[in-house]
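Just one chain is shown here, as structure tokens, and it is the form predicted alone.
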Amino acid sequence: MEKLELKNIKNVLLLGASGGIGGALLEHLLTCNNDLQVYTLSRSPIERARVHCLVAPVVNEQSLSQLMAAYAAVKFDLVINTIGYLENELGGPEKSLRDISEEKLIEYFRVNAILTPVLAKMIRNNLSSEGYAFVCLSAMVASMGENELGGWYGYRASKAALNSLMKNISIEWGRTNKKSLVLAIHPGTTQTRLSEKFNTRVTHKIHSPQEAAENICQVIFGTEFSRSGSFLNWDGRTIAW
């Protein structure tokens, strides 16, 4: 069965390239393929050979529109969205219903769920007809089938919504291109700024950003096009919805 091959891709769009996992993915992809070009949307400038960076302090529909206008002539073989929200000035994950606020729930859904289909709408005509992968980082806690602890209402629900949206995208795109691979991937617990506050409480393995990047790429380039629409763990295991 056919898969996307890293050695054959030419253009990558990477959102969140200044983050922990995003930055590691950038370096890993450039190292593994000396011919590819990486186009990024980042909060801070990235000055590196073969990297084209559009700086945007906030990622929203306007900045995504600017991104696509800047790279309108490019055909992408791989799109990875690493942007996610776990904690900011509005607070962190809710421990119980007492901690829920409308404002924070809206922000969880805006960043973790809504941006991805907005990007998909804008980028559809810029995807390679020869085959492509459209990937976002989801989270194990989005799985309703594996939720035994509760809590984290906004983060869980927004990532579950993201999974549902990715499944929809995979169905629509699969009708016109059988070489489309749409995946939601759980990168594993990773030592980054986004999660470092919570990593002291876990008992399972914590990955370095470099390990996470390698695992994500192994999943992307090891998954057949026929499995488009899947929710996968960092080791390739299918996660229950």
Ligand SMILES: NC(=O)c1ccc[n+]([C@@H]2O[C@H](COP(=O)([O-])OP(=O)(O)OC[C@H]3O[C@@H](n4cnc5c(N)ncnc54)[C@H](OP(=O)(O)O)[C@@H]3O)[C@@H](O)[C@H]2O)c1
Given for the second form:
Amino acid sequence: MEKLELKNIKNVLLLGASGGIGGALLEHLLTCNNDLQVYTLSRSPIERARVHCLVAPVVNEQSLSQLMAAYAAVKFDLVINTIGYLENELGGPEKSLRDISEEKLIEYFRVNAILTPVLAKMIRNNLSSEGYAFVCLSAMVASMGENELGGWYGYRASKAALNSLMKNISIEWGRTNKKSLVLAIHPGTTQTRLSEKFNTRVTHKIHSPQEAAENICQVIFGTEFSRSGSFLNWDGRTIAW
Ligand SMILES: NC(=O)c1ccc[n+]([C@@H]2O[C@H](COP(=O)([O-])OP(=O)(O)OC[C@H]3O[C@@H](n4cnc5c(N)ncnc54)[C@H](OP(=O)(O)O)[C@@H]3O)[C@@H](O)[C@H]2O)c1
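Show the other one: the form predicted in complex with this ligand, since we just had the form predicted alone.
Complete assembly follows, chain above in first position.
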């Protein structure tokens, strides 16, 4: 039964720390471990003790590379990518094929899926040899097995692509390190900027960002390295691909 332990970790890379869930994760991790240092890349500054923030107007391969150059000497025990969006200046999720646009689909995939393997490539040699977790926030709607409603083409497909990419990363890294935990986690419906417009018709529980952060940490620190490559719900349940 080997797992990562929150009390033993020293360095966390957290992307999306300016967001609802990312911000709550930042607070939760720093509160639970007084020795922890958190590193981040953000479009807006994050000023807090024990947080090292590189500000860049765009998060892409170039700014991720600047981030890794700035913290080249750091060995990370935990990497969490919470960056993601459902609606931006290009519009909101598609209700039907009528709403599809090439530009929108490309941007969904760039932000919600592509940034993660680009980060994985760059961070490979900065992961602790003692054991690490590499986590991204996916979404239940990415599940093809549980899709009964349709719509939301770009968001669903980009998160499904993210799951596929995470599975592949888990296989590559698992060959050389058995203490490697690569997880795609659905945080549960959470009251944030991303979801507020869409939560009005939700009949299941809506979590606060603090609840979501606690649940995500329970999943990360409660899951054995042997389950690397899983797509997990906020309560630890495996979600169908
Ligand atoms: N809330 C939910 O119910 C829910 C459900 C399932 C999955 N999720 C997933 O959970 C993650 C966190 O979402 P949240 O609810 O916390 O949303 P949020 O409050 O809107 O936070 C989103 C984060 O992603 C960043 N981001 C968005 N687009 C970006 C871009 N183009 N470039 C760089 N950074 C960008 C934001 O940065 P800025 O502050 O600079 O905009 C922010 O840090 C997302 O991946 C989302 O898909 C959320």
